[in-house]
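There is one chain below, alone, in structure tokens, taken in the form predicted on its own.
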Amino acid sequence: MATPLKIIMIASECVPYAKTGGLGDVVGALPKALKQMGHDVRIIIPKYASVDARKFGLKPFHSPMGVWMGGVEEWCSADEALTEEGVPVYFIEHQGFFGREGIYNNSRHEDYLDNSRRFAFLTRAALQLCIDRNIEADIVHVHDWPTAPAAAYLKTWFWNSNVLGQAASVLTIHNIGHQGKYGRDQYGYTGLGWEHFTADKFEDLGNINFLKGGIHFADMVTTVSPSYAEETRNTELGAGLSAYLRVKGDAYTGILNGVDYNEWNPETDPFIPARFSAANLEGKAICKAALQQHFGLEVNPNIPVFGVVSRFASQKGLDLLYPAIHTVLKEMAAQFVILGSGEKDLEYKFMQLPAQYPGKVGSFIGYNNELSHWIEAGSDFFLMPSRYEPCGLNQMYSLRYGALPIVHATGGLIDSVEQYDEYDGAGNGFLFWDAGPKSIHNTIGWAVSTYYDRKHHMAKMIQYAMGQRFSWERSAGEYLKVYEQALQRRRQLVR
């Protein structure tokens, strides 16, 4: 093994302590894989009001701690806990910033107006904790806009620090649509200096852009799939930052996320009605019947079930799926099970479908972890009509559970789903290239046709899909290559 690295991971989310999406999954899983490879990894996140200190065994670690921001010194403290795998997690405690409901917004989904200050402070406090407690780092790995400024702090505040002065920075973009844009009047609090409020760094049409500044200062920038890296570099999916990503050259790359197969494994899953494997699919048939019964569908093993587990948001394409479901049900023998929440108009529409198509559609508005496992296990197909998808995880879960994905050919979806070949039954799913109701309808129709008319191809694809693995060990190996590149670039700058 190469020389072990000292890695500090700073983020706004981390499973199991705080999560709103895939960012939390990555920050929870990647350090575990890196530690298993022999590296010293530590995580720093906020101590939100929702973090159960007793459940997770938090203990006081450092108090008090002064953190200089722009013209003001904030006071806070830090607690410590260990993950089940022994990775240290430090929680920055500041009641004024983090002692409230939610992570980024309140229960009405309204973003907190001081988010720029909250996360600039988190980032500075995380680095200050390293200084105060002499926690050295080879790599400081930060995630999305909330902690992107760390790359700038390292090069402008801590460039000559004995603890962090040699550290290289890696910024991972999980969704470039969220950039941390705030008013110019908020910039002074960051303490980064007005010389860095320029069009190539933190300034964006007169306002702040945290992610843009992080891209400029980071030694390496990654995103969560190779195709999403290409899309954000060269298309409108770059959300205004494509030119700045192109400037990074080969310092910008995509690494597909892994899957935690300890949680998503039909052979050991504690949530599903029956367990199964590729060698014995009897349990999957039991799961399908249980899913049909639970959602009030006709319990019939010969009708294909299409599952959906998703946020109801424009990105996820559920507004495109909704009209397609109507046409499919008028023309084909199929069933749908939908689990999700989000935009209220979509919640209402999907809530009404079971009454419109009794015995053919079931829906649950909200989130239920156990039901999400049921849907993966009991569905024949899994729908992801996302307009764009940086990585996606559900399509990889689906493959493991033998629910063949039907996805828009974008981002991590096209990197993990292989198109069905009607000639020989190769592939593991169905892709469509035009994000629209007609394409979704036609691709579902293709899947329905395959289900009824080419059962030998279905069986072949299911066997292939269930045998695939998207491990975090593989992903961690790719991140280690990025870390080495970041260190090389940092050393060149120091010279």
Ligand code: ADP
Second form
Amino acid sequence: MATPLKIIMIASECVPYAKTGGLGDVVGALPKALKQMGHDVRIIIPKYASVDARKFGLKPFHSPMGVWMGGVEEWCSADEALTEEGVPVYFIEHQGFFGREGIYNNSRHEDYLDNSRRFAFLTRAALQLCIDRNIEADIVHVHDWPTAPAAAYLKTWFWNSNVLGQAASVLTIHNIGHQGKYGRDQYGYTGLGWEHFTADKFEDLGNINFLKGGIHFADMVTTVSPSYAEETRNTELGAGLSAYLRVKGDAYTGILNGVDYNEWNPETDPFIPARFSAANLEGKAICKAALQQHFGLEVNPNIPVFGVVSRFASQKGLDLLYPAIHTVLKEMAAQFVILGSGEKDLEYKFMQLPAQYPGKVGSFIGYNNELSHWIEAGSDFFLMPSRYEPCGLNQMYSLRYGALPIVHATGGLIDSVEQYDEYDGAGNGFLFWDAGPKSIHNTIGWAVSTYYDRKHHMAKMIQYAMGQRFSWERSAGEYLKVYEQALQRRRQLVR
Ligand code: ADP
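Same protein, different form: I have the form predicted on its own, so give me the form predicted in complex with the named molecule.
What follows is the whole complex; the chain from before opens it.
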């Protein structure tokens, strides 16, 4: 192995302590894989009110700690715990900022009005903790807008620190739709200096843009799939930041997330009615029958089941799937099972569907982890009509469970789903290029005809899909290359 690196991850989420989405999964899984490869990794996150201090064995680590923000000194402390794999996690405790029910918003889904202060403080406090406790770093790896300013702090405030002065910064973008835009009146508190409030750094049409500033200052910027990197660089999916990503050149790249196969493995899954493997698919037939029965569908092994597990948000394209389900059911023998929650209008529509198509559609509105495993295990196909998808996890789970994914060709879906070839049965799923009800209808039709008419191709694709692995070890190897590049860039910059 190359020389072990000292890596600090600073983030607003980390599984199992605090999670709202994929960011939390990555910050939970990547350090584990890096540690197994012999690197020294430490994680710094807030101590939210929701973090169960007793369950996770938090202990006092550093107190009191004074953190200078623009013109004010904030006082806080830090606790410490170890993950199951022995990775140290430091929790920044600040009752005023983090002692609340939610991570970014309250229970009415309203963003906290002081989020710019909360996360600028988190970032500054995390770096201060390293200085105070002499925690040296080769790499400071930050995630999305909340901790993006670390890249700037490192180059402006801590550039001559003994502890952090040599550290290179890596910023990972999990979803460029969230940039951390706030009024310029919030800028002073960050302490970043008005010379950096310019259009190429933190300024965005007169306001602050945390992510944009982070992109400018980070030695390397990554996102969660190679295709999403291209889309954000070159299309409207860059959400206004394409030009700034293009400027980064080779310093912007995409790395596909890995899957936690301890949790998503049909051979050991404790949630599903029967276990199965590529070599023995009998259990999958049992899972399909149980799924059909649970959702009140006709229990019939010869009708293809299409599964959906999703947030109901415009990004996920379920409003495009909804009309396609109606047209498909007019023409074809197929069944649909939908699990999800989110936008009220879609919740209502999908809640009504089983009554309109008795025995053909089942739905559950809500969040239910066990049911999501049932759907992966019991479905023949898995639908993801996302308008955009930075990485996506469900398509990788469904490959492992032999539920062939049917996906819009975007982002991480392009990088994990390979188009079925009707000539020889190659591929692992079905891609469509135009996200609209008509192409969704046609692609489902293609899958249905494959299911009925080309069973040998179905069998071949299922074998291939179930044998594929999108492991964290592979992703961690890619991140290590990025860390090396970041260090090289940083060395050229050190004053
Ligand atoms: P995103 O992070 O954008 O929501 P991903 O496909 O990357 O999309 O990951 C979604 C994760 O959340 C998956 O693990 C999926 O199984 C889970 N999930 C989403 N909605 C539900 C739900 N209603 N019930 C259970 N799990 C869900």
